[in-house]
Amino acid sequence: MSKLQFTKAFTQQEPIPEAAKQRVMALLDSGRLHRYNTVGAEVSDAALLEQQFAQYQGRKYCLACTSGGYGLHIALRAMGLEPGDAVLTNAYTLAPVPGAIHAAGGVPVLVEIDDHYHLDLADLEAKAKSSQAKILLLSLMRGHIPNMDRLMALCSDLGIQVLEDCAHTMGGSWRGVKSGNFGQVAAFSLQTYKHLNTGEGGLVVTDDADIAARLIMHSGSYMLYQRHGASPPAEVFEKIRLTSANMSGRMDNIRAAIAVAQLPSLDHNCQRWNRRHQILSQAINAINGLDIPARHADESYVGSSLQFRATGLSIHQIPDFIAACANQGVELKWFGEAQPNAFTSRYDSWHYIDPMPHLPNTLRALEKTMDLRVPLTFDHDDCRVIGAVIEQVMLEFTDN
């Protein structure tokens, strides 16, 4: 049988909407790119984005900032993190998550995951008690939303604040409640592979007025906090404005304008991602030796990526399997790889965490986990071809 070949790029995004291009050109003509460079009662594009995303998310306050990771950093500070405090977080996540804890002066305490890529609640409880951590930075890694009812009940019992990292769950939900509406604070990413694409950027939401005020001051508002689009009243800032450090990380108007133009299409695009994800899932689940962990019926995820396990291969075969798929045009990442590679890294490569824990459940769950990006530039037939390529390669390995 001749080898199938997939020819599209896994890093190609859809074009930015025409409305954004027109608005960006107007901003360039004006020269007023800074979010506070407004005239009179004019609302900046950054403030408009804050208003619109707060309304979309159903939360009171929203801050637009430079990145999702920066948003996590200042959220931890705004939640009261002190230098040396322990912060619980998933062992399965991307490097900016423990990096944000480290940058904020906290000590990452890594929690085991289960076979479905969710936090192990028994390990969470044990480590919360042993570390005396009062904050959980919940990474909803690759869009996998756990049982939020059980998790939030446990955190409430333990007196733990929750900061949701929703970089991969914008538009997702648990039992009809949007991801990002469970914890005291939530941060979203607008990096180019996320659900709104501004190249880089972040949004942080909360219903807590004091936290929101500190977020805005930390972001670098100086004393221009009243120019924000979804912020607490001025009197809230009076309590904290002289004691909240400026860590400049403002979003500019160009990136905000690009996000504003995409926001009306977000829910529709989530449906488009999920249809592609369904086609790929059906194809991969039908391949002998590959396995996709089942999702909970109450989880409404956004399928912008897909994770599966190569259970029919040995660890030693996986690099050759990935290389063979790449030779036929299908790009896979491996979360079990011992060394960091591109965007992926395993928890034991973050050597600033000391002492480094041994997390056997996490290592076992990740050791054969493959990661497949699902861009909207792929159509349904493309997804079928990708599935067929993976099947063809897998057959070569299992037949030999």
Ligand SMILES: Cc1ncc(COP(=O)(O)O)c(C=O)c1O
Second form
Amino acid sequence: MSKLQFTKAFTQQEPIPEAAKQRVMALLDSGRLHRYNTVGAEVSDAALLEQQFAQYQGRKYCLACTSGGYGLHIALRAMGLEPGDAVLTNAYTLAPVPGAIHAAGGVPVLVEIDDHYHLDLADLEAKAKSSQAKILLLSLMRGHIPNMDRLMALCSDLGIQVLEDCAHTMGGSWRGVKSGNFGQVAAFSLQTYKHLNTGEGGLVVTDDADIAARLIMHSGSYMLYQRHGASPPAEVFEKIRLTSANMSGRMDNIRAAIAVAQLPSLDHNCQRWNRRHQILSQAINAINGLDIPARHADESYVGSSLQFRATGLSIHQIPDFIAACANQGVELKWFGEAQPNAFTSRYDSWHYIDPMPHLPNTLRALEKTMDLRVPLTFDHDDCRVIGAVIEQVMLEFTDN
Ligand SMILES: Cc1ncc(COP(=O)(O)O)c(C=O)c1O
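Could you present the same protein in the form predicted together with the named molecule, rather than the form predicted alone shown above?
Once more the chain from above appears, this time first in line as the rest of the complex follows.
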């Protein structure tokens, strides 16, 4: 049989909605790109985004800032992290997550994951006790939402505050509660491959007025904090405005306008991702030697990427398998790869974490894990072709 070839790029995004283009042109004409460049009671695009995202998410306060990683960094500070404090976080995450802990002066304490890519609660408990950490930065990496009831109950017993990293779960939920509404604080990314695409950008939400005020001050509000779209009353700032350092990471109006224009389509787009994810999962699950860990019925995830395990291959075969898929146009990443590559790196490549723990369960869970991007620029037939390519390649490997 001749080799199937997939020809679309895995890195292409959908066009930004027309409404954004019009608003951005008006902003460019005005030259008023800075979020505090407002006249009278005017609401800037950045403030509007904060209002609208707080409403979408069902949280009291929202801060728009420069990136998801920056949002995590200042969230840790706003939650009271002191230099040298331990912060628990998943060993399966992206480099900006331990990086945010490091930037805030904290010490990352990496926690094992299980075979479903969720935080291992027994290890969490053990590490919480041994490290005395008071904050868990829960990274919902690649959109895998664990049993949040059990996780939050354990953190409450341990006296740990939770900061949710929702870079991959915007629009997702656990038992009907939106991801990002469990912890004291949650941060979202608007980086180009995320569920709202502004190139770069971040949103941080909380219901805690003191934390919200500190977040806003840290983001670089100067004394213009009352121009924010979803912020606590002025008296809350009185307590902290002179003691919260300005760490300059403001959102600008152009990116905010681009996000505002996409927000009305977010839930619909999540469904579109899920339909593509479903087609791909069915195809991949039917292939001998490939396996997708089952998801819990209470988890409503957003299928903007797909992870599967090549259980039928040896670790030594995996680079050739990836190369063969790439030859036929299908781009896979490998979470088990020893060398950091493009966006992906295994926890043990973050050498500034000292001492580096050995995490056998995480290494085992990731050693054969492949990662597939599911952009909305792929249609359903594209997903079927991708599934067929992977099947064809896998057959070559298992026939040999
Ligand atoms: C899991 C995870 N958390 C946090 C971030 C940081 O987001 P940003 O790139 O907006 O700083 C990313 C970035 O891709 C991510 O994948």
